[in-house]
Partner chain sequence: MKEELLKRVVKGPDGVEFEVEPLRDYYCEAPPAVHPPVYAKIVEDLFNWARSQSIWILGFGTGCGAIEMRPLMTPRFDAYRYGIQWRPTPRQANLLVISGYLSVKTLKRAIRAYEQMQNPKYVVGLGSCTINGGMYWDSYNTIKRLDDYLPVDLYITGCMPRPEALLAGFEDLKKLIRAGKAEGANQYAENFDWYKTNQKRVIHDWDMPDYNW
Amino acid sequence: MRELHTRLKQLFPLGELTEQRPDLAFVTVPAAFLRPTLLHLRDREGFTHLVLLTAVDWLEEGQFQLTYLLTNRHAATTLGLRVMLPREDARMESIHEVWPTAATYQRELREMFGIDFPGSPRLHEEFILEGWNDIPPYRRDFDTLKYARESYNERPGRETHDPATHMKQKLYPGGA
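Now that the sequence is in front of us, could you give the structure of that chain alone in the form predicted alone?
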């Protein structure tokens, strides 16, 4: 992976390589260089499979992290490209014409995080959350408990336990 990273750094302004295992590594790519990096990896380095496109909400930093996970099946290696986006009006160029499966991931990220991918097919159609009218639920500022209390009735006989206390009582009933 280090040799690949060295080759890529000669072409694109990449961050440092983070190796998780010998066959899995991650690198940060500026948003403006994502497409050319993806095309180079697909067309010249054998990373022909988009395994996953996902996001992380770094609320405190005011950013989203997109991770594009690519696999080179012949070399049995996986590379994750991380792209940081401002959380405010988050948008990223669509890659659905590079990998058609990306359109599905992009629809999910639009609905669950509110990240826009202009030009991606069917992006604004309801996908998972039919009739949803609140902020995207995977954003960390979405208040799940408040939403549940406002949307669902309490069920009689249902008890809520603090998980740590409950497990101690289950594992050590005598208080040991």
Given for the second form:
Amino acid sequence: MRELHTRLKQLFPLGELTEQRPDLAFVTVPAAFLRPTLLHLRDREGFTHLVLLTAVDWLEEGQFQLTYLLTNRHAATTLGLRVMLPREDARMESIHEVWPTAATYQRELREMFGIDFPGSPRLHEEFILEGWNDIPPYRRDFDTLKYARESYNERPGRETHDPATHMKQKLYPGGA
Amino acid sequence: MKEELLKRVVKGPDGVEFEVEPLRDYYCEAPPAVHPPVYAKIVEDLFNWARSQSIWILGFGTGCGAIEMRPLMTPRFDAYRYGIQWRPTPRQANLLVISGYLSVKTLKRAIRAYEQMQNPKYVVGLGSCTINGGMYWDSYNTIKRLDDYLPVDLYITGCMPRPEALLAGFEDLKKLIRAGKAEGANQYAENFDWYKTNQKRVIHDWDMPDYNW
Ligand code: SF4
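In place of the form predicted alone, the structure of the form predicted in complex with its partner chain is requested.
First the chain shown before, then all remaining chains and molecules of the complex.
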């Protein structure tokens, strides 16, 4: 991984390498350099498989983080490329020509986070939700509980127990 | 509304052009009607006995609870010995088992499936999710109280209920049917507007007729 990182760093302005496991590491890439980095990894370094493309909402920092997880099957190593985007009017270059499967992830991210990927096929078709009429539900400023309370009727009389206290009382009734 | 449901002019294979209006042409518009009991109680009892012995479940799984229906179809639990079997289409079924949480998207399909089933028909809700939301009580996309949207005749509790619980539940349903208490379909017809209001409150892209069968 370190070697790979050193090699890549000579070509692209990458961030620091975060090694999670010997076979799994993450590195930050500026948005403009994502595509060349992906192509280089795919064609020169054997990272042929896009495992997933997902997002994290860093609400406090006003940023979205996209994670492109790539695997090199022969070397059994996985590298995650992180791209930080401004949260406001978030958009990112589409990579559906690099990996056609990315189109599906991008459709999901558009629907659940409201991140735009101009040019991605069928991007604006509904993916999982139907007739959604609020802000994208995976954004952290979306209040799930409030929405659920307002939208769906409840049955009165529902009780909720904190699992830890409940099990403690059950297993050690006298207190331990 | 989806394009395929809009009124339009189409050209047949023989070159003749004609107008189709899917909502009117492909669906029956008449709302459901209450099915009154027959003239004599003893005859109705006989009918109900026969109905209770003829339970055909629609093979439509909505949530995780659907997985518990599979063992029932195999020798280990073998529901067929109780006269219960599964059918692949609503037209051939009379019991809709809502097997767990219902997302709004699935609810729409469940309503269509239910309305396409023929009378007499019954609904069983499986698991906590159908009763009060279960562990999906705070989800942005699942309903929490099935009987607001479909007429439920019986609930089976558990998360998820074991096949034994389902068998016991089916036996209870038979008792209800025999006692003439499984009147969900009539309830649906009587309170049709109330059900539709509830359904439309959560299904925002309503693009089907109010009653489709
Ligand atoms: S009650 Fe439990 S098993 Fe059933 S659908 Fe809900 S979470 Fe799944």
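Whichever C-alpha set is largest while still superposing within 1.5 Å between the two forms counts as the rigid core. Just so you know, these numbers come straight off a predicted model, no measurement behind them. Positions refer to the first chain, counted from 1.
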Would you tell me if A164 moves between these two forms by 2 Å or more at its C-alpha, with the rigid core held superposed? yes
